[in-house]
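Single chain ahead, written as structure tokens, the form predicted alone.
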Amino acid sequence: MPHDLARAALQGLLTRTSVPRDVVDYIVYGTVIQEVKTSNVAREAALGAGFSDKTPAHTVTMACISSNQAMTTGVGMIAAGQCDVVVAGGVELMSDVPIRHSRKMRKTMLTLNRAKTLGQKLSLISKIRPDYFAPELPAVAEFSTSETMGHSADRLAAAFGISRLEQDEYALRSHTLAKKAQDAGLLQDVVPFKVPGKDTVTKDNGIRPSSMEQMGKLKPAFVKPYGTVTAANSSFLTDGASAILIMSEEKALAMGYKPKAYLRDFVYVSQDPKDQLLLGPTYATPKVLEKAGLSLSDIDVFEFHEAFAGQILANLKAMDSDWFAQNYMGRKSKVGAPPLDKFNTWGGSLSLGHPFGATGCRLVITAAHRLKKEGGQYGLVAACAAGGQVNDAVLHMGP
């Protein structure tokens, strides 16, 4: 279940950072898809974990950036004053997803259960068709239009021009840098997971550098038969949870930690959920660029969630376009796109995977790593979700 997954993010926080239990003030945990037996999630897990009864804990959601509002909601806990040490994090299960029956046979049950003579339950059972059997299966798509997110990314590439090939070429970039990280022994935040009735699992298990001639034999997913998303250029799903440790500045040198990175800023914006899905990072990234003082030069890391290789590409697009800022932002000129040999170089979401509800704290962590790896000063995480919204942020090493 979904709080196994998040309580072992949070022993391994515990373990790796040695932080004593009773230090933690609070508990934030971002999830899309719920388990209705689990649905504070975040409290299941604390009290799984260890943490005492005492140590509030609650679940926010907000589709693929849910984790995100887990650690700026903990951010904002920790400047009100109301706490010094916050944990946050996400999770997600997608293979073990909820699938709701019918209404019709939902009805029937819910009356089913109010029946009090073995007649009257006998009469609702005979009411029972095969077609109340019929699940309802969760989809990823958008309740306001309908249509599913890869069905979006497919209308977005052939808007921006992006070709197949450079999709498959952006997809095999990913799955390469993400082999070459993980050889490298650079993705160390795994904690190794015991799957119950199979192996234990002790690194990102989804990292398949391929060739441009396999790629190119599979067909469209979304849009049949002349799309361009495939399932090799898109993100793909899997289960996950993550955690990391919020604290004041104070409060982090009283204990004698070092911080691995300081949130400058960030910002939340949201857009048309049909035509501007998943173009949140080019509305955001001037925003949080002005907020912090900073222009993209300025930026050393940049880890954006890849969804799909054709939504990174139109943003890159998109934000080095001085007609686009113009016509659709408002803006007098373009943002400018990230140089790519600052993006993602240690792979993505790609390659790396993407369960909804944690995936904005590996971007923060891994930006952080690359940030000290490197021995950059800044680094901008963005992050594209359901909805058309955005949650952009602004990393520093500090002093």
Given for the second form:
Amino acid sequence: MPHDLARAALQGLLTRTSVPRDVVDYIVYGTVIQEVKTSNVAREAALGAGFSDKTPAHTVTMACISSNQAMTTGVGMIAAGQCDVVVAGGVELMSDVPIRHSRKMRKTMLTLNRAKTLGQKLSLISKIRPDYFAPELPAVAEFSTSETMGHSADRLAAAFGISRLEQDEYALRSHTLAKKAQDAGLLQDVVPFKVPGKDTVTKDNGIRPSSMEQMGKLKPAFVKPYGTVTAANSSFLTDGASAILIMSEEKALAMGYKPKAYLRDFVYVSQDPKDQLLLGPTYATPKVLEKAGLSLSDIDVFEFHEAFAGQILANLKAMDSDWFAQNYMGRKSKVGAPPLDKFNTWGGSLSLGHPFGATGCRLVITAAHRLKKEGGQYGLVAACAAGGQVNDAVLHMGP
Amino acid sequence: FAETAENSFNTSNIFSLGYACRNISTSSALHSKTHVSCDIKGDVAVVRFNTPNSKVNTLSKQLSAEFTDVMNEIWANEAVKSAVLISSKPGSFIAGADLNMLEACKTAQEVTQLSQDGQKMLEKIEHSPKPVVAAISGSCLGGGLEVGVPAAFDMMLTGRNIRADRAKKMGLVDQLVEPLGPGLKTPEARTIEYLEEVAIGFARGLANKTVSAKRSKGLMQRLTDYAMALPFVRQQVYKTVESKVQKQTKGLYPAPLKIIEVVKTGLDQGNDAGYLIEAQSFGQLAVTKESKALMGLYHGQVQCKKNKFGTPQKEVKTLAVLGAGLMGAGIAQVSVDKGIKTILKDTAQKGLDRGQQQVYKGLNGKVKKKSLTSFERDSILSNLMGQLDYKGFEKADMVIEAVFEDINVKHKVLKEVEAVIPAHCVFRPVTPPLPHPQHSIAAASKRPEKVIGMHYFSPVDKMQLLEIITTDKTSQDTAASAVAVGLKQGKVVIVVKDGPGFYTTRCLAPMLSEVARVLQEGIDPKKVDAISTAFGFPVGAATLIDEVGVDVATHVAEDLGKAFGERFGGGSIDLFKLMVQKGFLGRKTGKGFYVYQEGVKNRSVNSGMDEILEKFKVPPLSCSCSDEDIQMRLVTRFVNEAAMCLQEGILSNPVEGDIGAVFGLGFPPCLGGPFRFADSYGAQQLVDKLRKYEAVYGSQFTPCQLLLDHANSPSKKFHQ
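Okay, that's the form predicted alone, but what's the structure of the form predicted together with the partner chain?
All chains and molecules follow, beginning with the one already shown.
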């Protein structure tokens, strides 16, 4: 169950940071597809991980940026003087999503509860038809437009004229870089997880550098038969949980911690969920840079959520287009595209996988690790989410 | 002739793969082309349609000629392996035949010739040795559809609009391309470019055989094909279709029957015979008076979709509707779905609930038909604010009043509203068919220049017409603003001068009075209905009274009778009054001339009426009781009154008169409206009929001066 994964992430965090459990004032977790039994998964995981039952916990949701929301919620609570130490994280269990009975069946079952006599019960049961048993599966589709995200990504890629070849190349790059980073031991944010009854998982298991020929053989997954988005150039859905420790600077220094990174600033923006569903980073990046008083060239490390290769490339093109900036963003000029040598150099969601609710913390901590490794000053994290929403944050290595 | 309907395939793009022709002809006329251009991209030729200075492409002589040239060049060019047909105009492939071209044809032979030229071209494409892909974005109708898709069956008869996804299911098109959002160009420009790219990919695929254009037939399709090959089955199918068409058109529209004949010939005697008779029939049909009438209506409708008062100073963004009855809620529905914030106000919670439910039901019906998503429905409904007080009226740009039809109530409401609305706000009493002269409402207003009347037709979401009534004091800008709102609501708008009954009600009243007279003469309601629908009215005359409401009809007859005297006589008004007394108000009370029951389709005549009709029975007068006479008695009074409205300046032109009568009152579309009918039937003949009935019945049939003028000089026509 999801809270097991979250529990492991929390315990991993405690072990890594040696922070005493009772110092933690509050816990916030992000998740997308909720397990009904643990709808406040933050609380269940915290209790399970041995936190004090006096530490309150709540769960937030904002599609793929749910754990971004968890982190910024924590930051907000600290800024508001509510608390000093917050643990934020995210969890997603894609391998066991809740599947519901059909509405007709649910209605029958609920009425059955209220039926008093055996006769009433039998008459209700006799009304059940075979179609009542058809289950309702959750879909990765926008509620407002009924369009699946992959379909939207394919249209986005077409709108920006991104070819299949470019997309496959980018996906291959992601896998290759992730493999390199994994082999070099750079992905140190991973905590081993013992699956009950099975072996311990010690590393990301979705990294599969393939060849262009192999990828070229795949058929389009969404817009058939002429689309460009395939299984190989899309991020894959996986199980995962993440956790991060957030403190006010004074508290951290007082407790003798050296911060891994400072959160300098962040923004949330949203736009049209149909045609610009995955174009958020283009809108948010110039905004957060302005807010932080920086320019694109100040950034040493870019860490963007890779929902689809086509989506990343479309964003890069949009950010590099004056026409787009003027006509759709109301800006005088483009912000510019991030240079690829600073961009997702340890792989990304395409190769590492995308457990919806947990990805945000991974992006932030990877950016921090990359800044440290490469001696950079500023990192920029961006992630888009269903509903046409997006979060952008600037990290800073500190004084 | 249904294919001239002006609407479209919707916004999505379709492209169709068609296999085509053997004939290699080598004429390559190199004169400059203005309608069709051709680009060679590698081994694929891209043919672009672009009618200059027009929003849509139409199949004109020039376009056809240039297209033929281009295709011949393509077939002759060795380097070209396949072709893509596409429009340079986003949203329009080819919207069908050029109406102006057809109207310019004097004889059936001319049209037949045009049609045959077109057929030859299409046949060549159908059998082209090089694959041809039609990339269709937007409306693709009539001949345009044939260029894109050489085969259409069901569509031929009904002329309906098919959404792209339906077209794919029907096998009309092979692939769909979804419209794109913003990229490095505008969505429209990029979408059409993308459509072209995808189409080129398919054309290439077809040429090198990596893609197959064969449409796999389902089991049902194969069974149908098998059955249709049997002559016996075919005969049965023809029979069924013919009787169905006969029933629906009453034989008044020649086109559907001709179409069946053409299909029959094509299937039974082969393609060549089919093509020949198709071209001949098309030629004959194009010059029928029905075709002229329908084309006239089309042009009239286009004219009534323009705002002759210009752009209003202030766009109406917030609208307030007073009264959540059938009318008020209907107006709210057609406003919210165009993005206008609408306040729906009523005085009682119960009435308000009913109104809100009506709006919801109307929109939800569209969800069920899949023309809206449930999400769109919800976001449209967020434009609707139901309330019992005047909160927010200070932001209203326009107030539409649809309260109970009582001049005192109207005056009271006007006073209340004027206390809360801003200075620029327009006040528009909605006018159900009752003849309250607008100036009497304007008279009570502090700002009469801002008062304008509107006559919507129930059900508002279905009826296309809106009659706007201006008084002497109404300002130009107020009129512009009212027309703009009407057009935004999707209405066909006519603007008339104030006067009792305005235009539409005034024309209808004498006809209904005559209906009453006919009923008094002992003709039963079913017969009256049959006679009037046989003439082309979509709703029978007796049923019409039930639909309007007997109480309303009484009220109208009484008021207009006072205003116009004998001319509105004929039937006895006491007949209606007694019906009202007995509670026979028509459909709304479940009883009128007929009995209406929920779920019962074949309604029966209300037996309670026997006694009433018996009481008012008058002996039929000789010489005027044949079916044709009855039809003419109804129609001549209608036409005479319409002409009177034009004569008095209530109407500003005959076009609006025709549009108002057809779209608002159901005047037979095949006749094109009262003025078109007067032209085609002949003013002299009309006057003769009127004089004949005048001699028998009296002055209600006295022809008006304008008709007499037209009768005296045969060259005078309402429509040139």
